[in-house]
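This document starts with one chain, in the form predicted alone, laid out as structure tokens.
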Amino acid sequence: MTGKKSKSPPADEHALDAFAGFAADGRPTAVERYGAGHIHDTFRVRLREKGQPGYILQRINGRIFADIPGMMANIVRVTEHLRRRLAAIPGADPAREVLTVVPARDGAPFLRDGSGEHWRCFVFIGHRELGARPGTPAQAREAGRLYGRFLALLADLPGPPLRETIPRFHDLARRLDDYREALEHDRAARSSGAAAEAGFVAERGQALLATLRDARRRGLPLRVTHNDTKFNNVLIDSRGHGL
């Protein structure tokens, strides 16, 4: 050990150029890699102006999300609806409880740079970094409350369904078929250590699929869901309250 503090990895050389293409206020002083996400490249943009929160800038992973216009159209629809709903709730703070999409200078909700990479930008929302798992039952409860609030606020989203940006990604029947194939071939030789989990899926998976299909036949309406409800996909403020 040398005793020296390790330096954060340098920001991507294209990030600052990409940020200049957004209709953002303020003068950037630093663009730093941010967070522990593994899909997109994420940067925090700090500003020279005091009291300004700065921005989150992301280079979108086009290998996973081929329909970037569709994805961003979904995000705009959802965040605008959430903002309208929260504006009517006493004590709510839409500026901190909802992502604010910063448009590119041409008005689009994303930017395509000269090398063909796609970027998006949001106003930074200050929060506590709590890691991948809740540290207390209260934190777990707060995360669950927030996901429930998210679903409730989007229950009346008007218009057509959101666009399916990755075909069949949320198709439970396909997921079960893929799982059974993986279990049968067991290429990584891990099935023996997951016997209890495999038994759980064998006992309940097909029954759950049948229940959902029957509910759809009986008129269960389609609604917006989140489908990635892990703890670090919610923001918790310094008082322990979810945003």
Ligand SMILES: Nc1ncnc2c1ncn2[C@@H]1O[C@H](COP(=O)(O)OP(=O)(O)O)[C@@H](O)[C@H]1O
Contents of the next structure:
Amino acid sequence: MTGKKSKSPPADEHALDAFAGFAADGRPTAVERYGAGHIHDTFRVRLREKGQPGYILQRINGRIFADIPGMMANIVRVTEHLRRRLAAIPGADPAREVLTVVPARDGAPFLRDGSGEHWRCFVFIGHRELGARPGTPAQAREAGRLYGRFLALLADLPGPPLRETIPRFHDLARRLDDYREALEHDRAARSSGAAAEAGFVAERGQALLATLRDARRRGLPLRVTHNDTKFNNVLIDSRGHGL
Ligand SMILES: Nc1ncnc2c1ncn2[C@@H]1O[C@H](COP(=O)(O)OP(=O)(O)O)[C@@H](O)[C@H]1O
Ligand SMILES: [Mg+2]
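Now that you have shown the form predicted alone, what about the form predicted together with this ligand?
Below is the whole assembly, all chains and molecules, this chain first.
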């Protein structure tokens, strides 16, 4: 990387080089920045071959994900399980309703380039490009249905727990503690503008935590969750059907 101020190097040529390291079919015509994700650098790879969906290529954010092999092992386990489960559901389309991880040429589910950056590649899933928020109640409903289905299909994921790639990311007690501290210190002097939201959390946070702890004690099984259920983390097709 250069020492310049820009967040990332002129990404498209790096992305094209990285793409060559994946066991992908087709000849790329263009690699362009894609989507509105906040974590990784996401690119769409279009192909010369007509009718081919192309690929999504991502430069993984290694500052947030220190354990990239662990993260990718989780993704492979989750997507393979979803694919098996979808294959048994009449009318489901496993090619479009679960991510397909494209391995690197050495067979690994990610690639490390010469400058130490990590990349991953998925088959591009055609969808309707929507904003950060649902445009209609039907879209909100569809997103909710997909997250529910994600949990239901993963309820019987076999094997050991998924790897905890960001320590305590899913720890509600810790989240509530951090939140309370941030609210108290109010370093950006903006908590007064969030009084309604703070009230919402004050009303529910500790009670929810107590409910979950009690349920665990009484035998609630530990299962896979999602915990980043933003609207733009689901894809919806041109007919409004959630993918
Ligand atoms: N396989 C895919 N097919 C089509 N679009 C995708 C695919 N994977 C990701 N995207 C798009 O890229 C965006 C960013 O991807 P995501 O993995 O959520 O990255 P981030 O963690 O940075 O948000 C998504 O919101 C979606 O629009
Ligand atoms: Mg995202």
